[in-house]
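The chain below stands alone, shown as structure tokens; this is the form predicted alone.
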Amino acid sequence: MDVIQIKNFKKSFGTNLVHDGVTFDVKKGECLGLVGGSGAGKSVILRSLIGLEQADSGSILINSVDITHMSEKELVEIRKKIAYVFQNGALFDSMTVFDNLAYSLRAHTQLNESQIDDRISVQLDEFGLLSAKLLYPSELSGGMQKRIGLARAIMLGPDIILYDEPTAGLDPYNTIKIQELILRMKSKGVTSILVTHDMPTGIAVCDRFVFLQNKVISEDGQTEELLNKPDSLINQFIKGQIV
């Protein structure tokens, strides 16, 4: 079953044509790697999946529902089931880790403070971050901020997670921790898209890759299949033969 379907997606910013008929899908429980050179418009696609950008034409379907022309009110319900993991963690600097994670629970659930505390403690413990509960983002390393950002993104139990360069700038330890967290979400049946230039991480977690090039999807295939094909765009990208 396709959870995400993007069909003939076109998007321009002024006279700059970014996408000219992008088409791909993501199946339930699949982790799809969306790769391509810098400036190819990968993040534009992620933003469009939660309605932060609107298509000029084409369609975006989430669980067979076209979100392309939804109102902000309609999009709120869609966004509750889609987590967006920002590249920098995007935490509120003035809030503790606990309050960052509690924000969406207070806004979108009927949980009382005791129940919120329990849920956050369980999530932080699962991520190995319980000791950071009362710290502020400025007291955390970059790697910890990204892991907290992921924890915050999944507090509402999303069906879909969109990862935007989650390992960019991280040391090997935190990169592996992020990989483990992505795999943990995948084991729970969560559908995801990973935008990344970190190909070792992509290979470790993605079932399939699509390659964005020349404003369209130029390649689409299972990870193992593409890696075993010497002239695949993915292999050329890994070797630095294309950008």
Contents of the next structure:
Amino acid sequence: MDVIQIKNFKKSFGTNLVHDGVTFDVKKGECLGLVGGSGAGKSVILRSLIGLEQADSGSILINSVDITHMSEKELVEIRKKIAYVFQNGALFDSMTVFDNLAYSLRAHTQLNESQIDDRISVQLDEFGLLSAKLLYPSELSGGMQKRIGLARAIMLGPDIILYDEPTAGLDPYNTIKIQELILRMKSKGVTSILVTHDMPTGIAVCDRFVFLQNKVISEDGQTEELLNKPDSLINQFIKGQIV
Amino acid sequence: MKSKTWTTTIPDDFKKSFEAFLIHLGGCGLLIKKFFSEIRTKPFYFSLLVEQIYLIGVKSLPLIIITALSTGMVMALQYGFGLEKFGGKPYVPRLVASTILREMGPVFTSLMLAARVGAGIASEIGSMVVTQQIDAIRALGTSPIKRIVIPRVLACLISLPILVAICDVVGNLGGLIVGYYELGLDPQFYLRRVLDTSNIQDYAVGLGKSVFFAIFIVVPACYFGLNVKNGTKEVGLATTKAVVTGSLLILIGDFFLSKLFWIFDKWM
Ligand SMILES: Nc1ncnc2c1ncn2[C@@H]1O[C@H](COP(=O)(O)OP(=O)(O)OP(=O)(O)O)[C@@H](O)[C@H]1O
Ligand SMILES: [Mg+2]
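In place of the form predicted alone, the structure of the form predicted together with the partner chain is requested.
And the full complex, kicking off with our chain again.
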């Protein structure tokens, strides 16, 4: 079953046409790699999937529900089920790590403070970040901020996770950590889209790739299949022959 | 050739600024609309409101007290020496009081707040936009209007009238101090004159104005902050716009509000 369906998605900013009929879908439990050059519009697609951007035309279906024209209020239910992992973490800098993680639990669950505390401790432990619990985001390294951003996004146990360059700018240690976390979420049956320029990570975790080029999806295939085809766009992209 | 219409004869710059003005006016209007539609629905973040009242109201106290004290003192001095030749010194308490209650209290307090709070709000929200924290609020299924705008607007609406009331008291105290030390007026006489000659309308006008001024400060500040688009450079710009807009609205609005309240006065 297709959990995410994007059909003929078109979007422009002023006179800058970014997408001219993007179409692809993601099956349940699948991890899809969305790749393309810088400025191709990958982030805009992810943002549109949770209604942070509005499509000019075309449609976006989440679990067969059309979210394209939903109001902010209607989108709340969708957003509870979809985690968006921001490229830079987008942590609330006026709050501690604990309060950042508690944010969605306080907003959307009936848990009391001690239950919230328990949950967060377990989560941070799993991420190897328990010692950061009471620190402010400005006291964390970039890699830690990204991992906390990921931890915050998945506090509600989402069905879908959208990763926007989760490994960009990280050292190999943190990159491996993030890969493990993505694989762990995948093993729990979560459907995900990974936007990345870090191809080794993409290849390690993605089942399938779509390649965004010239405002449309110009290649779509299983990871193995594309890698074994020497002239596939993905292979050319990896070799730096195209953007 | 295109025929010349009246629009093409207006200098482009003026047209652009006028367009921008209308866009911002519409934007602020929309923000107010969202405020009213979201304030009626749950949840209401009471702790965020308390936090903002502390940051906006309580933390502005020293600034307001200093402003009020010096304004009251300067006014008493000016009126005192000016009226001395006409034997008008006994009128100083009344003049100082009514000027402070009706004009200087609300206007100076609001201008100081526009500078301190307007700038703070615009730059804080602007930075949150740039670092995608506003997007994160939405992505996590919550509303930036509820979490950011409503607490700040309400905190301003609650804090400003209280600050103006404090300014009224402190300003008159400043007048009294100068009246005693510089003009040789008996403090008890001064105080009695202030209380006898200023009426409830004077207070009401000042406080009434401050409610409008609170809106003039906080709505543009939130609006310009939320509309920051391309990076940190715009945060500075938004801050400037928020302060300038807020201050201008206060000064221009003051004229019309004064006029309006005089009409009410005559009526009653
Ligand atoms: N809010 C916006 N206003 C105007 N233009 C925008 C906006 N958001 C994105 N764009 C434009 O859309 C295009 C795609 O941007 P997007 O951020 O999706 O690229 P990307 O593929 O994620 O690139 P990168 O790999 O560098 O992150 C860019 O040309 C960008 O200038
Ligand atoms: Mg991007």
